[in-house]
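Coming up is one lone chain in structure tokens, specifically the form predicted alone.
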Amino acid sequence: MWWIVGFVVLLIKVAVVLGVLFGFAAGMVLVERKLLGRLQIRYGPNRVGPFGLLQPVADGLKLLLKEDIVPKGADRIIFFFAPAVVALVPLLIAAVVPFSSDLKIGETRIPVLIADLNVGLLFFLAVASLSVYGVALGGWASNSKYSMLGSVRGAAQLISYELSLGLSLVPVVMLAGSFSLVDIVNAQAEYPFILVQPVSFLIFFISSMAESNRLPFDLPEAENELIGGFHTEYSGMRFALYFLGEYISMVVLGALVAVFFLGGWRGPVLPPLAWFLIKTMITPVFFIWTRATLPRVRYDQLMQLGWKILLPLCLVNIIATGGIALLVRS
């Protein structure tokens, strides 16, 4: 009978995490439009509901009611399912993210995450690499030159920056001695890893921005060059899935930054979950601020940054971390 209780608890966790992520994604749309308005000295959404707070609901209804168009000559099956890959990837990654310390109910301790894998970091890297298929196949299946160019750009960009993203976490594993995200947070009981690994944090942050196709790295969907890039031909709810995947990805990447470098849920006075939410929101807000501040880089600059600067810097940082760790232990 205990397995039934465990299964029910798992279903409740999944429902809560999905509800929170969808809510945050809708909220981030409003936050981005409001912040961009302030940063660009103009009004953001302020018509739908008090202070424009119902704007995400109006946007969702608009996308739901728009006609779903399939281009002539498109590969219909791949065209239909490619957006789902982009939306599914951050949801799968969220399954291994620890949001707080264990919840105590009497003598029972309930972990506040869906799955505590001992290879959680490897799971994150493996699943994150699947997002390239949603971008590449969506653009290819659209039977459009603009979409195809955007998908080729996106595939090259995602594959290039995955290397820096993964290698930037090697020093974190060396310090924590584990691939489990819970163990990584627990290893930061005395100090967050950002204090001893600022280089890894900077590389991970930049690579995350490139992986999520945010300005100044939004080359796969550059509107002044490719109209909308890989999702040019999408409309209605299929476009909404690409949109949803981008904003959920921002929130999940913020959670991973908090786990790997900011001590996760650890902090004084406030409850653990409150600390985790505050740390998580730093990354999406910075992404929005960057969008309003920096111009789009050229494609050759994008590749040069990834292959000639970040990748060698990752390798040097790994060697330096290993050398310092050996000196300290000896």
Partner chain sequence: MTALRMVFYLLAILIVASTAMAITRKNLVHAVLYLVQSFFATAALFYLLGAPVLAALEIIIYAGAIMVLFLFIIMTLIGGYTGSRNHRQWIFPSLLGLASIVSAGVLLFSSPASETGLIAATASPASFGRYLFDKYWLPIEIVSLLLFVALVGALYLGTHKGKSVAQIEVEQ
The other form holds:
Amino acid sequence: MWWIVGFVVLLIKVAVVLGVLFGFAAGMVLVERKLLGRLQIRYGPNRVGPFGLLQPVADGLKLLLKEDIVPKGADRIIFFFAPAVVALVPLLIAAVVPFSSDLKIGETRIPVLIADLNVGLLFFLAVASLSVYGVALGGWASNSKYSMLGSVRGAAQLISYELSLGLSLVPVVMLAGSFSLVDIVNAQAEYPFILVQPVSFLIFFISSMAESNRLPFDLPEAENELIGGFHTEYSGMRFALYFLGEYISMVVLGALVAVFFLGGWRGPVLPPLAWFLIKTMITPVFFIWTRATLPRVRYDQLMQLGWKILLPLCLVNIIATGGIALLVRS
Amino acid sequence: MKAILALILLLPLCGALFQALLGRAASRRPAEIAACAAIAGSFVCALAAFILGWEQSFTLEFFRWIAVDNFVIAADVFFNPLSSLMALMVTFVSGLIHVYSVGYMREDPDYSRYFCYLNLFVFSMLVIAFADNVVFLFVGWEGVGFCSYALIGFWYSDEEKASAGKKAFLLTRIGDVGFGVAIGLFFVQFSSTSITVINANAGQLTAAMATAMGLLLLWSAVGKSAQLPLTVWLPDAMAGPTPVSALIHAATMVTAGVYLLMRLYPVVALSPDAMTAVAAVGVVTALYAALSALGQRDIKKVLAYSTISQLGYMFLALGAGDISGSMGFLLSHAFYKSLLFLCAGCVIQALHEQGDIYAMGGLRRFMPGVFWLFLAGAVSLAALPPFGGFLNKDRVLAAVFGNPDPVFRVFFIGALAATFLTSLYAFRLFFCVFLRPQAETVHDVRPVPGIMTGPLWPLALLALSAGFLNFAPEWGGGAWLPRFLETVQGSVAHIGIPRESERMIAAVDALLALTAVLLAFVLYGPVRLFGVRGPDARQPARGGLFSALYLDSFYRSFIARPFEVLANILWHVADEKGVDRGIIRSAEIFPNLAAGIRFWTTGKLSTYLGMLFLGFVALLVGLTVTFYLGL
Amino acid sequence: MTALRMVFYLLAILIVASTAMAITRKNLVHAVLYLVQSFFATAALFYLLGAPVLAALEIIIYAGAIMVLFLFIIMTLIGGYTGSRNHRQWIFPSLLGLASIVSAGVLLFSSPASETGLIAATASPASFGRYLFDKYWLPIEIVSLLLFVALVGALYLGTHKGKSVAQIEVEQ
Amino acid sequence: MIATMNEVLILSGLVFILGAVCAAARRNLIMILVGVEIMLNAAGIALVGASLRWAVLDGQVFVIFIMAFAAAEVSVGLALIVFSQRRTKSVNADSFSLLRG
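If the one shown is the form predicted alone, what is the structure of the form predicted in complex with its partner chain?
The next block holds the full complex; its first chain is the one shown before.
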């Protein structure tokens, strides 16, 4: 009967993770608006609830109640399920992220993650590579020129940056000797990898910024040229899904940065989960900060950065890491 | 000695190579000097060899050319009095003719080609003279044939001249076939192609085989020496430059046939039948050609027929078994005939390429030097006593008379008749050209350069004196030539006939010759006697004698014409309608076949992919079927 | 029937069905999406058959890269729909397919060894990687060269401005 | 037991034939390429199954190679399609028939 217990535990884990993620995503909206306001020397939302804390609830309600418009000539099925892909991808990635050290209940140790895959990192890359479908199909299915252009841009951008995203993690795998995210965290018992792999960290950070279509890499959306890009034709609930996806992916990417480079849940004094949350929040906050600071890059600059700078840098970094690892080990 | 012999052969070859490679780059003067120097050097070497190798005979091997099993062909040189004498004559006469050519060809722009062929020709002739191996000899044999073809058709832009060259080439080829067969027979019989070996072992041959070989050699010699029935090329060969006619068709190439028979005399002499055939060919040709010469109006043609006739004498002497007589005749003929040809060349050039003797006359006044030279040649040719021609001819006639075979009596009478005719046409020519009242066509006689007349004087001298080599002891002579040639196989120093008969023959001979001169004087002389009218340039050229007894037209209508018709039939019917159409028809099958297959080549990817799939399925099904049938 | 076996059958049905859907779609985007579905199922099958690395790579390479490229080309070039629907073109290949199914099935079922069951086992990424680079390092290098050549070729074709057929005909 | 080897092979064979039919029946260049991809994938299934059947990793290694081949083939193939589309304004395989007999 142990597998029934295991199943129940799994369900609980999934429910907790989903809840936390959705909560965080909603929170992120508020945080972003507030932070942007502060960075632009204004207040941000402060009318709904104390300090405007209920603003996300109001936003969600508004989006849920809005009319769901399907453009004429759209490919309905694809149009419906494309936003779901965008939201689904970060949720799936979250399944392999370890949030804390093992939970001890008596003798049994319950790992605080949904699935400790031995190919966890590959799983992350695999699933991340799917987010392009959401962008590409959403734009294409809308049967609109703006959407189409946005989706083509998005697809090209995502493919380009996926490469450096994956390659920047190779040194991490080399250092940890495993694809499993739990093992990677454990490998950082002595020091976080950011200290030995700053270049990898930088590349991963920039790539994940591009992957999540955040400023300064938000060309698929580019409000001023493409009127919202691939989600121009979306409204209501489906538009909310795109947004949800973007914010969840910000959080998940933050969690991954924490896992890969910042030592995961490890930290002195505070409990592991607290450390993990703190580390996770660093990345989204930084994203928002960047958004408020930097202008949007041009499309060709984006592609050049990806192919001509980040990718060669990744390769050099891999070779250097390999060489140093060989030297140290021998 | 080896070096000298090699030099004799190599100098003309190098000269030819020089002309071929650098002749056009070098200007006229160096090219001429190089050509003459090559032959002159060769002559000096030949003279040295002649003196150093006095009455010796030996074989020298230069290199092995072909060696397959026991079939060995070596570039061997066989040196004996005969070959050294031949080489000496060839280089001497050629050298003079080269010098003469410098003058004769002074206006021709193609001098390097001319001298190249000429040098190459001398080389080939020397190969014939020295070769010990019949195959090696054959190289020279073909070499002279080729050079002769190239020089006859030297002015190839004139179609008539080019076809004269082709005619000479084809007709001499007929003779070469005989030579080729003879070479094969030699190898089968003696397992060797060395002339030394062949001559040494000739005695082992059966009578029939000896006859066959003798006749084959005669056949090849007939082709080269323009004897009956293959005479017709030589008169046409006059199309080439006159020095060429002198060199090739008087002094050297045509004598190659005679020389071949001399070299292989032991083989030929084995069979009396072959010897008789040689003599018969000789005498018939001598008579025929002398008659034809009488009817010719072109100065060079007269001389050409004369050459044929004189070669007939050489054959006759050989057939009678007298190598020394034949060789003596060959030598003196080489001198006086080249002399006559070169004189003719002077005359022709002086008269602006005019060759008709009836359009000449009174040239003595314009060119006295040539007059005397020509007279020397004519006297030698006509065999007037006591000059060279007379002594040699006398020896030939004596040899024929002395042959025990009764048929040779008939030959003797024929030879006497030919003697008479020879004298007649020789002086007819002389009178017509130099002494007859000047024809109105003769005007504006061009002066002839000294370089053309200069070389003729030594020739004239030799022509007049060469006969003394054969001066019989009966007349107080030494018979030097027969003695010199004593070591040569088959040579005889003395002709076994009584002294009275010999004197009788000489007397008859001289009488006949003189009578003929008188007759010529009456018919063609400068003074009109007995109301005889001299020939006129305006009368048309025709008649049996002019056409050389219609031999050429006979060949033309009965051999060449049927051949042409046959060739046309083969061309138009067998080849065009049969072979070509057959090939075209069979080729048409393939487009039709292809049209069937082309259906599959739609050019569409889907078809190809479908076919690929079909092939895969066929393999799979085939595998299943074989699996189930337990194959 | 064990749970794994059921999963296998489910996946097999999913693979075959979605592939069949993919090849018959008139809309190329739909075809590609069905194919992606098929590749997902295949990846799951790989995981089931003890090849987790391959499962991840199947998604990364096939679904994440190759199919995205297809989608990209379809979106930019054609816009999704192919031309006329011609049913006749299916007859001949389908017959061939049937024939090969029959003969391959006959061959398969006549082999007694093919009834061997597959017991679950997993190749860990580490052992797989070690095996790959110990035994097949040279082929890997060769394959990387192949990829490089393909890269150059694609780049050339992409940048080279080819003449259109109309231009060629005009020149002729 | 997950499945018998037979079942894996049947699955693989079915997918392969589907791909072959697709390549042979479709007239669209892209669908032909898709058919080829399907066939390659089918080979991969069989190889992974065989790898498990004999408990050696070579089958899986070969799938890696197949993936590399597929990637190379698709990149060049699609580049060709783009190229030819530029020239003939068509991706119909049958419109490239200049070499017909």
